[in-house]
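Next up: just one chain, as structure tokens, the form predicted on its own.
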Amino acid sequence: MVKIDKSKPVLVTGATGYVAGWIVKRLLEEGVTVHAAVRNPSDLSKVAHLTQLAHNKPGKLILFEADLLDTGSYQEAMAGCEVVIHTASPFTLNIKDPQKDLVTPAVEGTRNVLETANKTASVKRVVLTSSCAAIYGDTADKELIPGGVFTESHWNTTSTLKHQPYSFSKTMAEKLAWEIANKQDRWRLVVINPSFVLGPGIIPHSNSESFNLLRQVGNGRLKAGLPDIGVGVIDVRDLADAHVRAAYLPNANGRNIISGQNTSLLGITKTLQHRYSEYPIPSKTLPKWLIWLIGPLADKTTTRKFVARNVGYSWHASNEKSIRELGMSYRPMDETVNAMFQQLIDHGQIPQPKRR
């Protein structure tokens, strides 16, 4: 059993980030000091939001540069720190090279931060934000299990450089990740595994896809329609909650996946479309061969691979691992996704409606 002191300060890499903010809010509530670990501690404009957090919480926040790819230079963010939150990966479809712009952060990235652990005395406990794509490439993968259910216990094993390369940067940083923790005893490694992460963010401009993708959803580009993709659904909120019982219970261990909704991407728009019936929601799935046709000519990271093996086919993950073990429970999909649709409207990110 490995009891984590709440006075030492957490270290959280890549705290500029989506979830890593809420992370950030749940410990400095918490009455943790939180050592946020950013490219540019003096770049206003991305940290602005972080040190406003700070102010009326029990915790502290300080500031420490460090970079995924410069070795080493997590060492003075994680000093005398208990813990370590990794969150710090790239996540963007839009890539040039599936190498330089995703597997090398992803994987070096991981490598310098659990090295720096190896050499800092005072760390207990790592908690590393790897993703559902580190236990499946393509919804067809669940044909390969029995039940057809996705578990802690299951690998990614069919995504590559080339396909789905995003899945394979996260099972290749998950994977060196536990290599590198088995070879040593005096720290424990945790691992999320998140779904599809929504909600609102501590700042509604975030360029992650997941809020690229309700953009498109109120701006009328996806009226037509949407494959018919299944996916899980994890509120922000509740992610951030599953990486402070990671790094606080007792018994916390091994990977842990954190979704809140088996579901597809019309199940998420259709909680949408009785709120905001005036936007231009999209309200039903195109056909798989239009897909296939159009896709790629639309979107070079929608391959003809991808359709055949991502459309048309349902996703289910189990959470009851984290359910048991972490104690969680999960706010309902349509909160979630309309907490954050109405944040867009709100900060301009999606258009008013025209009138009919």
Ligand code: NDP
The other form holds:
Amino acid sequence: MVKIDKSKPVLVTGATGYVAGWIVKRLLEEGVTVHAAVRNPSDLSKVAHLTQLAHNKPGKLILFEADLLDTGSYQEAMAGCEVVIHTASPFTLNIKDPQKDLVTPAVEGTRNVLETANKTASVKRVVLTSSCAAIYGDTADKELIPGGVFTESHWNTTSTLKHQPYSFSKTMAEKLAWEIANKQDRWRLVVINPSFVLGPGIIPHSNSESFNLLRQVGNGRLKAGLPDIGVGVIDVRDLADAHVRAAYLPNANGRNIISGQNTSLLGITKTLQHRYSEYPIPSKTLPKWLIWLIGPLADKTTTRKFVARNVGYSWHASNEKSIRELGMSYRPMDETVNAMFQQLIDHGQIPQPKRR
Ligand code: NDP
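Can I get the form predicted together with this ligand as well, since the one above is the form predicted on its own?
Below is the entire complex, every chain and molecule, led by the chain shown above.
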């Protein structure tokens, strides 16, 4: 059984990120000293909210400069930490070169952070933010598994550099993490595999891909309808809670699917229809043949192969391990989606609806 000392600092990589912001907040509330690793600590547009978070909290925040691609750059930030929470990894679909923009930072960044853990005697636990994208590639992959329910025992075998490169980057990074972790026994690797993360950000202007769906819903781009794609949804605040549990619960172990709901893109937007009826909320799905025809023209990530293997499939993953072993409970999805949509309205990221 691993006993983690809460008086020791915790390193959070990618502290400027959407998910990391809530993890930092939770740790500060618990009185923990957070070593927040960011690319540029003097860029106030990226870090002001983090220093702000530390005001009036029992914990303390210290910023450190580090980059996934700069070997050894996490050393100073990790010194004295028993827990490392490694969230940093690019999450964007807007890329030119999948190897350079996604796979190299995800994989080499994981190598960089975990090899630094190997050299840092104080480290007892590394919590890695992987993804359900390391569990499945396309929703059609459910046909490869008995019962069609994704669990921690499944691995994404269908993503490549050309097809679903973000999912490929997360799969390669998590595989490398297990390879490095299994070669030593001083620190334990606990992996968090979140589904699609939604919910309000600590700051509302994030580059995370999580924000794009609701921005597009709000600006009317998806008004005609949505592709019928099954997804899982997790509230960003519940996900932060899962990371803190993974860091401190003595028996936390292995991979952990963190997902509140099995739903679909339409299921997400349906939660907005009642409260935001004056906004252009999509209320139906588009036929698969139409998406197959026009999808690739509208958006380069919507390839014909993507449409064939994802549209028209439901999605089901089991969160039973997280409830049983991490003691997770999940808030209802309408609370998550409505709070995020309202935040985007309040900060002018969704245009005011036209008067009818
Ligand atoms: P964000 O884009 O908000 O956060 C990504 C973080 O990674 C940022 O802090 C970013 O720093 C940092 N980063 C990227 N490249 C580098 C680099 N070369 N060196 C140092 N830091 C770097 O995304 P999320 O918060 O949504 O994602 C956080 C984690 O959660 C990722 O690992 C992602 O794969 C995972 N995840 C996210 C899901 C989601 O739906 N959002 C679902 C499942 C997993 P900077 O601010 O400087 O760019």
